[in-house]
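Form predicted alone, single chain, as structure tokens, below.
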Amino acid sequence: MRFQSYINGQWVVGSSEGVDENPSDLAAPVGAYGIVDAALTSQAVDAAAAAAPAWGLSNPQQRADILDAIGSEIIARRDELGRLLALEEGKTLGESIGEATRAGQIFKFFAGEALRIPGERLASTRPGVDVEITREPVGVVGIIAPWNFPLAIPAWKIAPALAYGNTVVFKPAEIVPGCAWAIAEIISRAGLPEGVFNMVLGAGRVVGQALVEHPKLDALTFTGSVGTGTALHRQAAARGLKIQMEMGGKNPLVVLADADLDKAVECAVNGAFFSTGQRCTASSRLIVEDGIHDAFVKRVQERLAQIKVGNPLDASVHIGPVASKAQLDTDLAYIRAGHEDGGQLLFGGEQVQCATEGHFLAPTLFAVEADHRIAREEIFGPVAAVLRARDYEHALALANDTEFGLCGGIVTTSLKYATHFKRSAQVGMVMVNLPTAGVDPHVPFGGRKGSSYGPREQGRYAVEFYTTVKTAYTAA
């Protein structure tokens, strides 16, 4: 299959074509895609932008039904475009069902709020003067997603944009075109003007550059990498462009003596290798007080010993492949590095052959020092690190010891640490006996320190960065 862009309500080819891969068979490739360039880009902006003030005054119940009606097409056909993220990301069947329903649930809940803008109406100091503090569209929305969750992330993102009024250019990571075009499709069908929603398919360094560069964007929301995520701040704030980013995580998985032994397990091994720990909310730090270390680390190996990788689609999977040769190369180099720094491998470290050729790789677990680079660093796949705390106080220091901020968990039947870690622990999210990964999309998401930078997304939080404040004085 040829996926395409969508630009001004239209489908377009593009300049030049590139390779869908399928990470689990090298050999049967998803599709190919055409990849537009930055005058076509350019485009996709100046469409939005003529799109913007009709859509932006547009009726909010319209905006509601419009929204309501993707999220419900997207639930009906989850198990077709969970198959398809499988198939072009790699996570297992069950995890790309499950992200396809979140997907359609958060259009579903933006059709909600899209009735509900928030507004003030206050009594002034001066007599006979009213003042109305009402939230208007920022316009023309650039948004730039990452591969690891193609179907969710991109639904939140566009889905508030278009809640409250703004138009959108979305421009996927390159490497899962088709979940795009799968949204990008169903979206083209329900009833928008043209020009509202635009999809671009190409290289962050043309297509991302152009978008950014653009004169008429208003606004840039984006998930990536820190240096990606760098640079264009850099850029937004030369021109004064508002914009929100997510930039990952390190995130720390405190486990104290006092833990159920069961559950920690089970927490550290879903957060840290489930979705082949592709996620910035991943326990990628493993915290364990002395006292409790050794047990946990013997029932993660033997837990991981359990741990099947293997095709997405086989139903008896538990981990799929990395999403692409350049993630794996990028695994393997911090698994050297793990070596080189002195750490000790406790379980995997090495690829895994299957049926097919894919980029298989075995859950891999270290024990490091606090000053390793992967005690330090965001690897972004199967590769966890273990570091011995000796009591809780230790413990919350080693989870607060780095630049990231995104996302902390305890396990712990003391009600007390789990009180103190709660307060403490900086980041943005956390959780108590539960994995790190793992939030609900009705309510907000994002991290502090070098994981996140704006207003939070998701819920009814991302009122904050779609909209801009305006204060009326009315005199009688």
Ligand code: NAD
Second form
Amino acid sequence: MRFQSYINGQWVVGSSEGVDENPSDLAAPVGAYGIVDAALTSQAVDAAAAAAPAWGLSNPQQRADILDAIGSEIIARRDELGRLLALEEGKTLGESIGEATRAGQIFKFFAGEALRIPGERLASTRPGVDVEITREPVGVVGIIAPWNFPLAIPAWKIAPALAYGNTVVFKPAEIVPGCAWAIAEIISRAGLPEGVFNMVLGAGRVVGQALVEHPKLDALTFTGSVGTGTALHRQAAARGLKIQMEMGGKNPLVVLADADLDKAVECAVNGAFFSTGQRCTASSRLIVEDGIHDAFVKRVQERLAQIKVGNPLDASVHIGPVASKAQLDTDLAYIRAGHEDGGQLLFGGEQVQCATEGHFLAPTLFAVEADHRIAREEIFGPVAAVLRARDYEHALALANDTEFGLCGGIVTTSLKYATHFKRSAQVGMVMVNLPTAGVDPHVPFGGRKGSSYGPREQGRYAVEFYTTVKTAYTAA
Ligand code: NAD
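Could the form predicted together with the ligand be shown next, to go alongside the form predicted alone?
And the full complex, kicking off with our chain again.
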């Protein structure tokens, strides 16, 4: 299979070719993909700009019907799409089918939102004058996405963009061209006018840059690493681009001495290691109160010993491979940093040999101090750090002692501490007796501090980014 880009209603081969790797079996790539250049990216933005005025005035029922049809097809084909995702990104088949289903549900949610675009009418302070507040599309929205949720993240950006009447140029991450193509292929048959939706495959520094620098781009929604996001933020600010940035996390899961131990262990193992730890919401810091610390660590070690790492299509596998060689190298470098900084390896720490050659890594747990690199920097792999806390106040201080602020969790049976943590955690999303990873699609998603910038994603809060407000005064 050779995946292609989609520009102005046409499939475009591109000027060179890349390999779509299978991280579970390097000898059997998923396929190849055509790489477009800056000139073709520019054509995609021009096409989106040309289509924007008419699409912005389109009938919301038409938009709702199209989004609903896209959502229905994704859900109907979730097994096949999930398999592609598992092959290309390495999530287990169960997780992948779940993500495909979620992507379809998100399109259906925003189909409804297209018919509920809010507005207001207020009494004027001047006699004989009416004041109306309406929302209009922003125009051409650039979407730059990461690889770790290659169906769901594009869905939660593309669906609201189209629902609120914007046109789109979508640039997926390089290592997941198949999932991007699959979404684009479904969208291409859904009845959108030419130019309303475009998808460009290629490198971030070429295609992504051409997109961000294009003068006809009106808004940019980015999800990815802090490094890329910060650089794009500066460029966007310099040219006054509306932006939404979702970046990294170093999410704490606090376990108090009064916690249900079984629940605490499941929350930690699920949050830190499932999806190979490659979730921005992963519980990468386990902050455990003295009274339960040793029992918790022992139980997590026992639980990790039961975890099977391997091919994500094998139903008995719990954790698939790391998604790429680059990410594996990062993970291994952090494991070395864990040793260098004086951390104590509690589990894993080495690559796993499977029947096929792939990027398999054992779930890895370190006991660390708060200033160690693996306690402070986002790793984005199956590597978690355990920190010991004297009491709740110390645990809360450790939880907030980070430049990130995406999400945080607490496992406790105390209503008092649960309530205090919900109010005091410096995060955008907070979980009580649940893993930090795992969110609902119909409510806001996003963080604080270095994790996020701009309006929230998802749910009806998405309207803030994908529309602009107009205030109209009318005298009789
Ligand atoms: P990344 O920053 O390397 O890449 C993200 C996207 O940016 C890719 O499409 C890439 O091609 C593009 N890009 C790279 N350089 C660019 C440039 N110079 N100009 C324009 N575009 C460019 O991130 P990644 O490795 O794909 O994803 C992992 C990161 O994403 C992690 O840090 C993770 O925490 C974050 N993430 C955050 C959330 C969230 O909602 N907060 C969700 C998922 C992932």
